[in-house]
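Given next, in structure tokens, is a single chain: the form predicted on its own.
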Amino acid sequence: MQNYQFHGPRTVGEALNILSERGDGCRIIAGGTDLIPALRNEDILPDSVLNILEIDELTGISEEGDTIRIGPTTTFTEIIQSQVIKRSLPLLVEAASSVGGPTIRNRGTIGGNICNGSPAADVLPAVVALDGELELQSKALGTRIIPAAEAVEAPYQTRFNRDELLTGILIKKLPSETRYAFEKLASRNAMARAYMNISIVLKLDEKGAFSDLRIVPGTLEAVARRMSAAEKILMGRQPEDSLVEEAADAFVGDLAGVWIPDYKLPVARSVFKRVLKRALNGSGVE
């Protein structure tokens, strides 16, 4: 049996002394969907647990001039109920909306589908694609915000300081003739793991041609990360068929011997292109 000090602070500060204090041997619980079953199993051993889900402070969301935040330990349904998220960011509606089944949605929450650095989480590539940000806060340093897309250094491993809390996720309100995509493979009746997934957001010019494009697929890599062979191939040019075949095979070449089997990349190949097609035909923000 696990012996380990549990704290419940109510503030962000009572939760920093604590975490400046015992930061090295401290794991920090909100929703608990990932942690949880690591205590019970008895693969993590830690000195103390920091539950954040009682400071409000770190829930909910709200619009900052163009900047959406949302607190770490909102929940995947609150997201997919948010009439803010749905209207600006519908690309993140689709990727919670993908995690688990509802009682993980109900639970889980955005912060630590971050902070636990899965390469099989479903809404860090969509917070990376759509070029959000993390607001982290410790009493050392104060506050420092740093891009999701730097967040992970490798599986389950997070850039983060031990004495720091993920305080906020800042995404910026996507124009509305921004086009997106997500999709999601996984086992049917799956409640977690990804088999892959794929977010796409792009713009076109008056001329056609991609303006802006973000590729970021999860699960095909160790860390999420964009795609930027296949974007520079697309960016500033009109989606010909021949040009989407010749982006398809560099992002299946920037996955090659990296992280997945040589097996799963023709599958990966024809998911990159089916996305990439809806997003160019289909969802646009409102």
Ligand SMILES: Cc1cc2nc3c(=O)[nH]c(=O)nc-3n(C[C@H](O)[C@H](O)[C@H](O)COP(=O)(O)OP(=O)(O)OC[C@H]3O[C@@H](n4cnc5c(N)ncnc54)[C@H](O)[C@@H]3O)c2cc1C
Contents of the next structure:
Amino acid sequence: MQNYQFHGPRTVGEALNILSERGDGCRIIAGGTDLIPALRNEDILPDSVLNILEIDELTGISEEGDTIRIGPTTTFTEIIQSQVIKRSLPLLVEAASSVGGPTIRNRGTIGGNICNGSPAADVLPAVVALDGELELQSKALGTRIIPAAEAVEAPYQTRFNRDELLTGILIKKLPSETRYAFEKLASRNAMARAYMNISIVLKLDEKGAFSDLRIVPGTLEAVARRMSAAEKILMGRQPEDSLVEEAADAFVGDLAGVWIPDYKLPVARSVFKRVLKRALNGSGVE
Amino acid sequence: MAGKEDKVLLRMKVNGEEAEVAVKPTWTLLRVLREELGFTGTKKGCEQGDCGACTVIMDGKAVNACLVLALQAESKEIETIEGLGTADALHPLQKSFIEHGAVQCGFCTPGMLMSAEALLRENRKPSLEEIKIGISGNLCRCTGYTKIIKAIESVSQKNREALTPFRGQ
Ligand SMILES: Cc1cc2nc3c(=O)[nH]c(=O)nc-3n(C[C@H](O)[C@H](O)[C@H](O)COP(=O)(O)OP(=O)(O)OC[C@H]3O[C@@H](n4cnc5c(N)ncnc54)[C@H](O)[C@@H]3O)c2cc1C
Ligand code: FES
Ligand code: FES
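Compare with the form predicted on its own: the form predicted together with the ligand:
What follows is the entire complex, opening with the chain shown before.
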């Protein structure tokens, strides 16, 4: 590994000062589960590394009215064990449970998953499906909030400025009766990066028709985004089998040729149907 | 703040004792444990977080020592296999691993034991499924896992019995 200077600030203010002074050569480290392998491979050669795990303000889960605020250094284990998340954002529990194994979940953070910008991230697409927002802070721009859907520009490249720190993930509690499902397809049940994952959040009105629907796959495209073609077909209509088939065609049609080879499309199609059916059959949040 | 080439003093607790060691910022906790402090029971496998051979317990949680920068361990409490039991006073998990033939080459064993110990501290009576998840980050090339799972299950079972009140005849 190339040598670098190590910074261990205790407050967001100190961290922002260091980021503004050190500029481009400074890399933030949280759980390090993505960064340390990249440092070892010398994929990145920072001249300083800024540890944010000792900044108390950046960790933990709190409720602010109808919004849940998740500190970026909150680990997957903490998300899985949180009663607040279990009750109001259970989709995140499913996505976080699918990451790595226990040691990776004890160290890996939700902020790191978002900021790493990997196409194979499991939790980032779930945050997008939940319409999450990201709070960014820097000395230059102060505080700004952007939709999680806009965080990643290209694989491993965020739209954040180099001196910006992700300081909070803000997600509205799911309204009662919202249904959800997350599915991941990988070579093994644990310790395996996703071949594909799909997050779905939906609501049916009193007639049983889709009144809210967000479908966000991971790994199937360079950057996680909502599958608007499939969403459009389903919205306002009742989930009959023929409609689900039509939506599945639209789902893969939207993907075709962009990021995954054609031979994987039938698999994506059947995972889509499976996760949609699971969401429809689920009991929904209270 | 130290310059780029300088070593920095790291203070942490390892197996209950204060450790003070000058480290380079690029070093991992694994390197410090093995090469500076001599805790070679913690194994170095993939150094990528994939094999679990380097598993130690940090502030109560199982972590991959190869994925922690040494300086991130400042003021933390680290437990390695050397702190689990001794040759004369084996830990119940160590005894159970021997009784069940859960050790072949032994390379994965320290990491397996630390993962199992972290699991049993959070959950004294894990189910079979919970045991499988608990060690899902630890690779074993020899045993086929069955005997390792049986060894952990047996300790879980003893915990279960110890916690079951005596009901008489
Ligand atoms: C063995 C193994 C298995 C894995 N399995 C999975 C898996 O199944 N699914 C999955 O999604 N991921 C997986 N990962 C990847 C990784 O664990 C996750 O992406 C994790 O969420 C990264 O979080 P971290 O805190 O470790 O990030 P770090 O490695 O500390 O940081 C990652 C990137 O984000 C930046 N960053 C971190 N926090 C901030 C912040 N607050 N503000 C600005 N930038 C920030 C860093 O500079 C760095 O570029 C795996 C990794 C390993 C080693
Ligand atoms: S050496 Fe750390 S996980 Fe393999
Ligand atoms: S006993 Fe040889 S790797 Fe597990």
